[in-house]
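Form predicted alone, single chain, as C-alpha cells, below.
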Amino acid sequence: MNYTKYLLIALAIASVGSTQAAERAPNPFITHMFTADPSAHVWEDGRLYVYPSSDIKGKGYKDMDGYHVFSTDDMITWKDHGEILHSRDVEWGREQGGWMWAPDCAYRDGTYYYYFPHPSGPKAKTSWKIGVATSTKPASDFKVQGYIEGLQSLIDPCVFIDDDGQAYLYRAGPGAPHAVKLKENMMEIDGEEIEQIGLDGIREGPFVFKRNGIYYTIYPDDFPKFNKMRYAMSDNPLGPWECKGVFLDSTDVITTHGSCVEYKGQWYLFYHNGALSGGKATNRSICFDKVFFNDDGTINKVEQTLGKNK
C-alpha cells in the first residue's frame, strides 16, 4: 500500500475543508476595539465597506466621539482604515464633544457623502443635527461640509439612492420616523419631511434598501428590555410600509442596529452584540450573518453565528 499517496490525499482533503470553513471571519469580526451600528455598502472598487459608530472602553454612549471604517474583499480579512472623523472636526458641534452616534455613507458622481448625527448645543435631545462630510475616497480624507438644514431634531441617518437617482434621507428616534427627498447636491432637503407609516414598534436606526423592485426598511423595535430587528416592505420608497415582523432575535445587549447588503451574490445582515464586553450595552461589537429571502420577498429569520466562521 502506498501510504505516502494516501497521506497526501488526506492532507488535500483537510486543506479543502479548512478553506471552506474559513469562508468568512467569525463573529464578532472586529475585535481590537468596540464598534456598533454598522452601515454596510459595496462601492465601485468591489470592496465591501462598513461604517460603524465607536464605543469607548469603560465609557457610556454619551462619550462616543469618533468613527472608523472597515473594509474587505473576501469577508475573511478586514482592514481598519483608521479614524476618519472626530467630534473635534465638527466646528458647529457641541463644545463638550461626544454623542457621535450611528452614521451612514452614500456615493454619487465621484464623491462619498458621510452622514452623522451630532448635537449642536449642550442639550443633545433638542439640538441634533445631521452633519455631512465628503471625500473622493471611501475611507479617508473626509472633510465636514456642514449639516442639513431644515430638519427636526432626530438621529440615525440613512441615505438611500433609488434606481432613478433620487436620494432619500431617513431618520428616527426619539419620536416618529421621518423621510425626505434630497437634492442632487446630497446636502439639502427637497420638500417636506414625511412621517413613515407602518413601521410597527420602531425605536430608531432605520436602514432602507431595495431588492427585486421591493423596498425594505429594517429597524430595531422598541420592546424592552432587549430590542429585536424587524423589517417592513413597500412598493414606494416613502411608504406606507407593511411590517412583516422580527427577522433577528435579540442579542446579549439591550440595543440593536444594523444594515443589509448584497455582496458577491449573497445578502448579509450587519448588526452588533456584546460578545467582547460580556453584554455591556455601551461596549458593543459588530457582526454579520447571511440573509435568505423567500420567493415572495419575505425574509427568513437570521441565524446568529457567534464565534463561527460559516
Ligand code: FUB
The other form holds:
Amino acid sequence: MNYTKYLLIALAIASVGSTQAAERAPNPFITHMFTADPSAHVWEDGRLYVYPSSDIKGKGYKDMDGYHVFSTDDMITWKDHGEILHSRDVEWGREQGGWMWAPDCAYRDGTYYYYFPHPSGPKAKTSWKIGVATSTKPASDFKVQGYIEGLQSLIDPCVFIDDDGQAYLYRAGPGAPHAVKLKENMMEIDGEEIEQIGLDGIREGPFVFKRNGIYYTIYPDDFPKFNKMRYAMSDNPLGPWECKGVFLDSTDVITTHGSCVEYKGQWYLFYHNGALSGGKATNRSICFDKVFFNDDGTINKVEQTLGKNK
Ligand code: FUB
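Having seen the form predicted alone, the form predicted in complex with beta-L-arabinofuranose (FUB):
Complete assembly follows, chain above in first position.
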C-alpha cells in the first residue's frame, strides 16, 4: 500500500471515530413533555439519572403537580421512568395541590432520598416545606415520609454528601441562601441553618458539588428579564464562597436552574430553556452541554448547543 492510500484510510478511520465521540442526544433531550430544573446524579448502577420538575402545557408554575425521572447510559437514549410522585400523594401538602417545584435526590446505604419543595398551606410563598420521599430504587416506588422539620420557608433543595459521609442541605429563594447539616437519617437537620455568604446575586436554585477538593455552588442569578447561571468556589462545604461570575448565559426563559455532574470522564451542565415552547417561561425543556474546567478549578463559559439570549 502506498503512503497516500495509507494516509487516506487513517483519516477516514479518525473521522468516523470523532463523529462517534460527538454523538449525543440533541437539545432539548426530552421532547415528549415539558421539564425544568434538572438535577443530575450518577448512581451505583452506572446510569446517569435526571430528576427535573414537570411543566404542564399551557399552565403556570402554580400548576406543576408531579415529577418524572429520566435516565441514560450513553447520553443518547433517555428512558422516561414515568411519574414518581404527585401532589395528591403528599398528605401534609396544601389541599389545592400544584407547586411541586425543583427537586433533588440523594443516595445513602441502599436508600434513595427524594427532596421536593411543596407548600403546606394555601399561602404557598410562606408555607414552603421540604418533603422527603424514599425508595430502594432510583426511579420508582417512592413513598412520602414527611417533611424536614425546623426549616424556614425556602425552595429548591440540593443535598450534597461529602467524602466523609456528612450530608448538607442547601436552599435559596424566595429568601437568602441557607445550608444546614443533615443527620444520618437524611430527614432531620443537625444544628442551625447557616446563611451562605458570597453567592453574589443569587436568586434561587443552588446546586453543590465537589471536584478535586474544591466545593462549587452553581446558581441562578437575578439578572433582569433572563437570569444567568453563576458559580462560586470554596474550600468548605458551608462557605464562605467566592463568586467567580457567569458561566451560563441566559436562555430564552426568565429562570435558569441546573446541576453539574461528571459522567464517563466528561463533566456536563444540565439546565433548561424554552426551545420547545417558543420561549414560554412556564413551558421549559431540559438540556445538557459539556463543562470544561481550567487548571485552577475555574469554569469556562458553557457553550449552549441551542439559541440563547445575551
Ligand atoms: O420550576 C419552578 C421554579 O422555577 C423552581 O423551583 C425555580 O428554581 C425556578 O426554576
